[in-house]
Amino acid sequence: MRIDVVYAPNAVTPADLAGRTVVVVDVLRATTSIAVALANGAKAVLPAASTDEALRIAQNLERDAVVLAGERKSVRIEGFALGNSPAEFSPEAVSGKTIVMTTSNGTQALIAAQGAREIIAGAAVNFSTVAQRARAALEQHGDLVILCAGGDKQFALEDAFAAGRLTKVLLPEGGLRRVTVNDGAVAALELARHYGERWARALRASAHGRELVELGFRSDLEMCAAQDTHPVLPLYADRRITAHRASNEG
């Protein structure tokens, strides 16, 4: 069995991910917001690569059934109903709706993973549910990729920590003697060892976490650091992220 951790989507090609299961993590904040939206009754989340693409997608959907969400430089895009704060994706805002979302990093990573066997959106809020699905994929197919959204195509501590936490819980008895990992996974495991299960500490230590606090989004860090509050399994296929049962059957 093999686990690879990749720290930014520009570090892989479609061929690298073809036929593999990929967990995409953008803890601050896109995959957290996606999990919250689906747990609160959204029909689907449609990732878009740009603001213009999001607007084009929304124009092809019924106006009353679609919600535009997204950010640039962590701030809600002008004219969009929602930004990228998970608290905004309340049942009142998203239940029964299709969310068209574009973000600086998370949606880019999801789009980059297209062509994989299965794409899972993972975060702290749905951690155990994602780990269950990832473990089943690892046992069935023998390998797994954890793709970090990163920040501006660079390493992001919060996503690397999440990758390390997931890698750690997936390692069977015997650990690295039974599972092959790449250097990215080794480094992520060291972050997981350093921070333990303290999601909030890791998120506050990250550059993006500090930036969000400065912008007035301190409460977002608390929500993004809360493990298993929204136990939903978001799977991305055919340009749509929808909620699925957390089982090997899908």
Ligand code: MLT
Contents of the next structure:
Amino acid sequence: MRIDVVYAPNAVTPADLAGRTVVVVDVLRATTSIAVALANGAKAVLPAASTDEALRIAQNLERDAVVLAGERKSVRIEGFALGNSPAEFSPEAVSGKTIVMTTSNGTQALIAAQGAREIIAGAAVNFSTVAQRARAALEQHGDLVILCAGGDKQFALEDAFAAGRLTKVLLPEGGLRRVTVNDGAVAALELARHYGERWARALRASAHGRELVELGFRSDLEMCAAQDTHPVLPLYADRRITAHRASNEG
Ligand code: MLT
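What I would like now is the form predicted together with the ligand, since the data block earlier showed the form predicted alone; can you produce it?
Okay, now the whole complex, with that chain kicking things off.
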């Protein structure tokens, strides 16, 4: 059984992920917003690599059925209906809609994971649901990658902490003796040990968390730190992220 934690998408190639189950984590804020959107009835979330690509994708969809969402430098992209605050993805805003989304790191990490056997979008808000699916994948395939979106191709504390929390709950009885982990996972476990279950503390300590507070998004941190409020399983396949039933079927 093997668990690898990777701290930024540029640290892996498609070949590294081929045939593997990948949990993509961008707690602040993309994978949180994706989980909230799907839990609130969005039909699908379509990640786009750039603003232009998002506009192109949206053009090919029925105008009334599509919502453009995303940020650059944490702020809503001009002309887009929604930014990247999870609270914006309310049932009124997203129910029945296809969300075309582009963000600085989160959607890039999802796109980088394309080609994996299964891609799950994970956050605190859907933590236990994602953990259940990841556990089933580990049992069936013996292998899991937790891919952190990071920040500007660098390590991000909040994602590393989330990866550590997930690794911790997935460890079989007997702990590290029974599973092969990379050094990324060992370091992530140390962070999980340090912060325990205090998501809010880890998020507030992170550079991006502090930046979001300065920009006036303090309430986003609270929403992103709340575990299991939106128990949805977002799976990314064929360029669409959709909500699936949490089950043990791989
Ligand atoms: C990202 O994709 O980099 C983040 O979700 C940025 C943000 O907080 O909006």
